[in-house]
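The chain that follows stands alone, in the form predicted on its own, written as structure tokens.
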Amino acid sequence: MRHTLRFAMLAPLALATLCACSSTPQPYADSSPGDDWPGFGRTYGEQHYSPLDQISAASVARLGLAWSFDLPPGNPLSSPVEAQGVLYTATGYSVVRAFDVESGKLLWEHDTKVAEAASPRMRNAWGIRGLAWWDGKLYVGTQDGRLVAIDAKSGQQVWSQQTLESGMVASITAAPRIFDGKVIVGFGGGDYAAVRGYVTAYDAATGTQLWRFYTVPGNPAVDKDETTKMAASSWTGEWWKLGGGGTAWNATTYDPETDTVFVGTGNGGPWNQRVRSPGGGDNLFLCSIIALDAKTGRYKWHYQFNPGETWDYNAVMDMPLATLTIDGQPRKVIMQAPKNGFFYVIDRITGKLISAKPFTKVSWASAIDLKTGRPVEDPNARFPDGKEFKLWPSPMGAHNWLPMATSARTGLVYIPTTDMAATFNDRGIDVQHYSRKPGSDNNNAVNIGYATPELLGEASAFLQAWDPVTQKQVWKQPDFGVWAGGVLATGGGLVFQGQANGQLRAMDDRTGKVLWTYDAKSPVLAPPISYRWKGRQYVSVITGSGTTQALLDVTRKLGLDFVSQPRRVLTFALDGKAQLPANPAPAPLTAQPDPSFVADQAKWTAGIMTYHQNCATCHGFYAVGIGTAPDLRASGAPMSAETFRSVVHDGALISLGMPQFNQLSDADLDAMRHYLRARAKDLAAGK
């Protein structure tokens, strides 16, 4: 079938109203000639895409390191984004960067001063995934709740707004995004406590709230807003008590065109349906597209990718616009390739699904009915009765976050894909009597109806191209480890994307060719951006490895950990003659001596458990470093019960990047020491 992709193109008229509400919208315009990365995805449609083409398949081969400039330690897992010769980068707490492109000379750092709020928000360090620039502003997200306006030219503060409600333990972690003078913003935390999604708009120049959606219902009794009128049937008990989750800690897209913004949300908290919604239900707006009108906020549409969701799968992927021929026929389309493992284009307009088809393995539905929009699911996916089910794809996603790229020259999509399988089933688990403490981190939530996901074996990550007409993919070139890194689409031709073992590479878009490849000395997971200044196309990339389970021991392997980890910015040009130092050796991993430590199988258990449920994500799973934080197998804090408390329950090291745990028991504390201990025990005897 021949087909063709465009993205939206404004027109005249439509630009000519743009205009007319600010100063500066031509770089957000999907048509905009690609001098500036502005925000997130380029542009308004969100489609990792640049036009540009000096650097291309007949001349990367030229394409040289021009600078690099090295971070900090904390999480760098971020995108840079570039306006008017200057590349600004947020990375750990919140800590805003400006370079000059040219020269790689730091102009001025900005810190959000997140660690010095100690805040109980700061859950899991995960550090925060971009910014955006606006009008000679730029506009970060903070771990704390808060959206910070920032002068472009000075890194002087213009205004900031606390985003979160009182009492909420949640943070932001995505790059807010900008529409029509307005900026927009969610956040995360409905896995680790009772949290109600929502998302805000706010006047960009001002800072002045809007408007706010709230992306699944509240009490009815007491809630009397739209979501809660429309969607509070679709739920079942008293779901409120423990949040309902649906946060939007991730994409949202705006089209011109139609005044829409589009918004993708998070999966139910807790995550098993049995306890979030005992009597069942579609439990909207969870694993959804939601499209608002972009001057009220105000529902429009809405597409559910899993209705009654019970297995984390989400929906806050990247969500490109694009114009599809199909049938003989141009649609307006919206496309996610969320979690789940199926491919989904949509009409844009009317919220109605074209085609979904399977990208990688998938076995908790056979298909989606394109009659009612709603998956075949297998019977046994929802594990009732106690039994076990082996889940394709795992909770950590077909594709997560990191983002695909769309291409106007060819009319592929660039998937970055992970297959992975996890085990579910929610034996031992009462459904009817599970809680959260209010106010409160509860990371009990991840673990209802949730065994250790098969991260070895069988699991494996891999770029692919995919068709969104014809649903087929096209080409595929395999990836190192099991976490597949955000991608860039240029008109020259190429496909960059980066992997966990340090190589950032780049591949004809036709047929996955690999015609570049570059050793980052560290991994390469963020997307990577282009853009041009005074005639020279640059790519600017930030290194070293986030905040993911998925990562297990890889940076291990590769001779890096916590401390000698390389985290860069790193910028290309053609002709570009600039090296990197060598890499410095990593620190011996050596474990305390504890000649007193007996092992007791009671405590072990619920100290794996307790340690899996709070500390994997940063720490690795059974305690191995991933690079992202220290390995406990080495650490002395298990060693004293005092010390230990003092980091982990009272939060001693918050300002290091450490969260706090407060809601732990002694009980709690006491066993994941002995966990530790025995772990650094094995390490000692070489297991």
Contents of the next structure:
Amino acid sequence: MRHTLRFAMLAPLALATLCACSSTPQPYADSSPGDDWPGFGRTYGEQHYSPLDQISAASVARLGLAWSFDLPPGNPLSSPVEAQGVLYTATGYSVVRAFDVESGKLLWEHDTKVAEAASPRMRNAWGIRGLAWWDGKLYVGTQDGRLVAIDAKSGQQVWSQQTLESGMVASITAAPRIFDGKVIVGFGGGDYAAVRGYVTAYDAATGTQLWRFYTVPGNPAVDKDETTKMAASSWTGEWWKLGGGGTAWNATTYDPETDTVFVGTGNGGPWNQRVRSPGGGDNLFLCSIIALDAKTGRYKWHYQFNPGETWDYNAVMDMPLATLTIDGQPRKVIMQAPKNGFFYVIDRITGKLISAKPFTKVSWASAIDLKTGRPVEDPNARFPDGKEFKLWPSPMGAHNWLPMATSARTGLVYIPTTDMAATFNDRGIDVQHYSRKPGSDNNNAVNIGYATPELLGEASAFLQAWDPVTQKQVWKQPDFGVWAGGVLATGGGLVFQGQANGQLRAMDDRTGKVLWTYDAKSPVLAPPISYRWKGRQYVSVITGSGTTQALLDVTRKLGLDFVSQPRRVLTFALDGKAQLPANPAPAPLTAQPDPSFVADQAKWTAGIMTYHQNCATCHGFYAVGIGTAPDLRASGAPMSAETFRSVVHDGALISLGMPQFNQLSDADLDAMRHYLRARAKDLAAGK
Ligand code: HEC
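Right, the form predicted on its own is done; let's see the coordinates for the form predicted together with heme C.
Zooming out: every chain and molecule, the one shown earlier first.
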């Protein structure tokens, strides 16, 4: 009682400060000293920047492994968080682990029991990309759509909420984000089923749902609020029956100054706008940043990167906040390097575009008109009149979800970049019409040719330092393969980034010069983080290949396969002396003999398409194993129709991370089996 009275007597300003202190644990402030790394991008501003400087250009030569932990199989492509001397990871089917940062000792393990909850809705069971810490609890999403709060000390569940509406085929892939005592999460799945995107905010302490914002409009006969009406006027046809897409499957950012949440939204579902919204239109809020009032979830403004999106161009990539001096004026901005290849600087108060320039090869547009904020598209980019278009960047994105970093020291942004093309045409349009019948949950991929070897031959990946004020590249370092790893920038003048070939490197933040490398003996693509405990600075990263489709056979080249590949938590510090154990030898890659097999061209053709639409992301292009899932050329499963059906259609291995594809017909299964047997024969023949 006395406390209440005392607070009541405080001046409003002091009260506001007090409230901010109690509801905003210091580590989330962008200006925090960097002892902790509590959220995916460290702080609210999502810069993936640590101000710590003990590990610096001068000392990095002494950086060594402090400890490592071997994770069981399961997708490891995920970012840890750290709070008060404990490192937390979420990997595979959202299994959360806590480690003592000094000793690497496992303190507890929490299994969210996704395997038991596994269902066909987990069509894109990618694995989980991270988790969040707030006020003594951890927050993690699950592939079956739950948001779970876990006590950071005991590892016990505090609350759990199912975030998906009934019947939805979707999965949480993102690390939940924290803001002002709330936790927000979206989901992915718009590429796989008729899904309408939304984000939901929950009370972080209790799990009570606070608000939900739909990123695309529903049936206008039912949804009549102002924002939905505005969005619906930019759609045509009966899009709501097809879902619409626009899922928020990765980044959100929070600005405490204006109490605004920024949500990045994904591509249209189905991809092809001629199917989704046949009369055209901008299709709000696909491929946009939407600014929402953090308290109510009410719409403030939006900026749409790709009006009438039709190429799987997501705008869900990380959105760091910064204050940039532009034309002599300090501007509060939000930035994004979305899939479409332009780097955007946007006024985060008004939503107005300040500048946009291509940061890699772009063929779909020549420029972004700063007056209208709209792209100047190539007239052929929408593959009209049966034409085919060679699209740069590909749907893999010039930049995908592996985060860039924004350095407060240099003012530069470090973008992991992929330079890769795809061909787009309308050939898959009938498949889309068919598969998006109301209630259907079939795959909606358009018939795109980005898996062709010619296109991959032209592809490359690199890390580049980008000046967001001048919109120019400052330096560039080639990456191995075509997939660039997530980035960490530090106050010690270093940029950390791993590569698919297992090399983790530290580069000079101003010149890009490689100052230190470490052979992690397994792909390093997940973003590293840095933090300080008892005066010592650490860098942690999780290794192993996730759903990195374009790695091709990199894992084999490294002497690894799905089973033998190490998936590890690595923690580095100055004078660390730990050693990694030698990698186990991979199983020999030998095709199962099948002398009775006879090639059938028609089935092969159908099979290669169905396979690449549904399976290549995990099992690799042309069924060449990439370490994320078994190499199906050497698997016995495709030899028997029953075994194949039970695994693929009936979900026999769903608890081990092999999704259930119960929408595939017997003809689809037969065609795929045929294709895989043909590939086994190729392997036996040394092809
Ligand atoms: C999200 C990733 C993912 C996708 C997509 C995926 N798989 Fe799998 N699949 C796996 C994993 C992981 C396993 C290994 C499970 C285990 O540990 O036994 C697996 C195992 C299998 C196996 C058993 C292999 C063996 O020898 O044990 C078959 C057959 C298979 N998948 C076929 C398919 C087909 C066909 C598709 C497309 C229709 C597909 N998978 C799509 C992840 C995936």
